[in-house]
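Let's start with one chain on its own, the form predicted on its own, as structure tokens.
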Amino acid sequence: MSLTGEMNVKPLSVNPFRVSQAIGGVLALQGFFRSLPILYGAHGCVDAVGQLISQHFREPVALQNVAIHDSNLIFGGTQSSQEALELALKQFKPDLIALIGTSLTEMVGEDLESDVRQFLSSGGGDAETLVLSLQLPDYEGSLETGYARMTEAVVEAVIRRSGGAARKKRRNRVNLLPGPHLTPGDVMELKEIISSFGLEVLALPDLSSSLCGHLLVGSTGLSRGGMPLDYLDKMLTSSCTIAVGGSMERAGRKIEAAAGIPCHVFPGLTGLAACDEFFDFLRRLSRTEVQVKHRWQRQILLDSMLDAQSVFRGKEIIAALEPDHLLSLSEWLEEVGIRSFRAISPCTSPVLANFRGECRIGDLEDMEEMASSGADLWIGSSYGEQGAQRRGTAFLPMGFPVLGRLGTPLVVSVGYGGTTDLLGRIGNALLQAERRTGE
């Protein structure tokens, strides 16, 4: 692998497709039950946020904001915070409550933190309701990182609420901690996987219950599904974590330190390896085999590799992901046969000393000149599409954002049967590219 590293990343971000830490803090909470992200920062960046997060889901987010004036800049915004939570709490009653700094409040110099610690001193709140603050500023990380950092922040909070009592362990209890590249149809199939074996999964966060699609009726200022905070408590009791992204490991580590529970981390499910590497973990853990739906769908993900294989043989794939995507999607394809795998990465991360191919920090910019240097096919979110059609590249949405499709949140890739849906789809991008060419 050769990796581009921070240090040599061009000074211009000429066609930037990063998407924001703040975003993936907001993300992450939407995945806790009766939950409210407050974003520390302008009214119209707030405002772009839930837009977005709207748009790639097509279901409404549950967001608020501190109103920020000149004198906050100035003198201090801890007043402002202070009351906005206050109003929150009073209005909403969430469960959990976060106020999320952003570049602004970081370079002002706020410090978030104290403003919480001194709105519960003085008696804001009340004891049911977790409270906490995080920054999560735009000029570092992406949205992964902003994934990651709330979630564990989330469980440092519950850790502390517990006050470090020993608890009794539930052998048929796993704790399950899904990386941001996995679409809550993914999550759905990983909670069924588990379940299949027996074992009692809790999914934090888990966006599968709450940006999947549901019918509820009235209206909320608050979080819908996701993993209730009195739920939250039982992940110190589970017998293992399983982290699905190297970016939600600090989260797992930080539940094996305070309980002593081992956390096996997993770079990705997808492809016939990693998933009968998931498998037998699974069979191990729950002395319990496999169900044959399962079996049959690994014989049928073996046909269908093998269907495939001239298809994929001799293709050049580019792709602009997040790094855990990046590497998930990088050993499968070593799997299918590909000539060569080049992607770009919004940002740098430990994971992507594994990855099998080249990556390179950058921007669409960069991938444009990796699709004139030849690509059959050009992975990534809507940002990118306008630049694959520039370069007569064939296009497949994936990561976020996914813009004006219908089912995103429903794609599944992770499994036997998801790995073979995932198949089909790069499978005939690349057939449909093929006919094209030929016209």
Second form
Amino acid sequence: MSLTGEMNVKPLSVNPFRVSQAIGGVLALQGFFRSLPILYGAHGCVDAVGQLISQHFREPVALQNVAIHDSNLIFGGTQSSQEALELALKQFKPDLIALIGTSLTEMVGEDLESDVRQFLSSGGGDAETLVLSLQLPDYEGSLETGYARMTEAVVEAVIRRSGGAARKKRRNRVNLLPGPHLTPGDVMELKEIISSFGLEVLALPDLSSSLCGHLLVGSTGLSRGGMPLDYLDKMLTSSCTIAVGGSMERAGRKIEAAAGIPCHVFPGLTGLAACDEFFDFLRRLSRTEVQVKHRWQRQILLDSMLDAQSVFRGKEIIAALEPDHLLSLSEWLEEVGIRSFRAISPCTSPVLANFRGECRIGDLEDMEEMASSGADLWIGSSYGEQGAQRRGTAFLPMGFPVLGRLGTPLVVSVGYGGTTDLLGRIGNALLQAERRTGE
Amino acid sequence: MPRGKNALFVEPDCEHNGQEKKGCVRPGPGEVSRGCPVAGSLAALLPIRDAAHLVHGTSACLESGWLEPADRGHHGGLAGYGFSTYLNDRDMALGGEGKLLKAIGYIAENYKPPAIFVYATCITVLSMEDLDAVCSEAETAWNIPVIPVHSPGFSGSSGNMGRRLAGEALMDRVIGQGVEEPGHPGTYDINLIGEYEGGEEGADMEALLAKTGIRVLSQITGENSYSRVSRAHLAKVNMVVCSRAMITLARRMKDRYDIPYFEGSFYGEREIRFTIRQLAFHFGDAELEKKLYRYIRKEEERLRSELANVRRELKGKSVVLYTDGTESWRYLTLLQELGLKIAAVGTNRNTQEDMSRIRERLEGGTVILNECGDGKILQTFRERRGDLMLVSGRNEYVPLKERIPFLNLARDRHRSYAGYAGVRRLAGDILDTLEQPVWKLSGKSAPWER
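For comparison with the form predicted on its own, provide the form predicted together with the partner chain.
Below: every chain and molecule of the assembly, starting with the one above.
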């Protein structure tokens, strides 16, 4: 892989598609039950974060704010943050609150950690509620890093609260750390696959029961589902941790260090080879055989790959996605035998060293350049749809945000079944593009 | 400027100008979030589709304003491009002025727009960057208008403030620069100034006016081009549509170019009638007046016969509004004309002006809830036995999660409710919504739950 064309060559970004870290942090918290992110920035920031997540998932989002006003910049915002924490506790009684800092709080030097400490020591909050703080400025990282860092912060807080006492391990319990490139549908599928081996799964964060769309809790200001906090403690008694996506590794290692639970990282669970490895891992872990359903799904996938080989043959695909998503996709695309896969990532990540193809850090202007040099399909978030149209390249929405479409959160691309689905979606997009150019 | 008062809060043409200036109320923490002024400015100016819009800030600043307006547009020229200086921690510490100048140059050389708008953000204000100096330097270097827009996030607590500041930038730097298109002298030229739902609504209004012989010279915040806006001062009359966010612009145009303005709306028969009468009055042309009145009469008769059935179906149905901004009052007249009973209006982030407009338009028997909250509106809906909730934006999920019939007036719509065609569309949409089978189905429990 070649990492060329660093962002600072250009003095600006034209049609950027990087999603800010704060969105990742807010998203991760939606996967913990009865939690409430409090964004600490100018009020407009909060509005944008909430709207974007809401529009992608077509779900309401739990989110509050500490609005920075010009007076806060001079006198400090400690009082505002105290008020916000108090109000949130009184009004919603959440189980988990996270105070999320932005570039603005970073710049004026707000100390979020001390704000939380002060709040707790002044008798605010009760012992039940977990209150934490995290700086997620938008000048670095992306959705992926924000999501991973928030998960880490929650894991750390749970470890801290558990007091570090050694606990008896349960052989049939596993932790699942799904990265943000997995949809709620993906997470649900992984939970089912792992459970099919007779294992108990603790997914954290668990978007599959929160942002999948359900009517169980009515209208509420807190997150609508996800991993309950009292259940979260049990993660320290699992026999192993499965992290999906390199970005989630650090949280897994934290659990490993605290409780001696081994962590296994799978870059992605899309594709025959990746799934074979995963199912074999589960087989050995649980000492249980793979169920008939999944054996059938593997057969079906193989057959679909034979059906599709002529469709994928010689194709050139380009993608603008976050690093983990790109790596997972590149491994699978290599398997289906396309001619080339080129990609743009919004930020650097160590996982890109394993990328199979050509990958650069950049924006959608770079992506359009790639498209004009010849591409059969453009994969990426809705930010790229117009650019793909301008270049006359077929477009398949993936990643975040995907707007103006139904069912995005439920799309599955993991496991043998999910891979078959993805093969169909991408294959059909390629076929449709062929028909269009043939006309 | 009066001592101790911020000039931005002095607007002689606003009815509450005499009150003590509070400015934008300091937002309480935890409260419902309000829009960002940068996003407001972008919403107002992105419709100038051939110009480039460069946000000078960190990555999230563009994120908040770019996608939605860009999404609506046609995909030609610079429409839908987002430019950002994408400041990183190094720029924040050392200053981003040099980067900004290079960024402007990059756009000028590679995209050749007729003008570049540059938006200040919280970060660049905090690091005390001299946006004006950089812009004027760039202007000489590349010989195109580079227009600074000063509406950083903490300059106000709503998108409205951003729209208003965008208006200031237009007044100071754009309007008055253009000249008449050769061969296109118009007798009845007006500008539409204000907030409406982008292209579709604007096109509907233009079409309606075109039928009466009135030409829209420029839509300020609607589908537009730089040269059209720069010619806006050649209009004979300004019409402020819906939002008063840009009333200062209209007032300043009156002061500087002697162009009278009035406020009007195109939502509902009565409002259209009022608007057309205002136009007739301002042009003071007997021939035009006759034509306009004939047009209203014809359209109203047509509407009466076409909507008779729909009105019968809707009569007496009770609706509750849970909306913010102009959606809170824009449709009230129209809804009542359709025979709907407005049981309650709930709102969380409306201005004083919006509130008085709500009151003006109601016939009585309506509960008005300011600073309403989700729980309160649900309770009111049930108490007043509502049939339908009309919502805007993210309020949509409040009725959705409670399985209450609802129609979102603002999001995902891509359909205009303006003009006579709009009356038909909204009436149809309300009727279709009420008849959706899902309201009944979602109320039933599963067989194993019974």
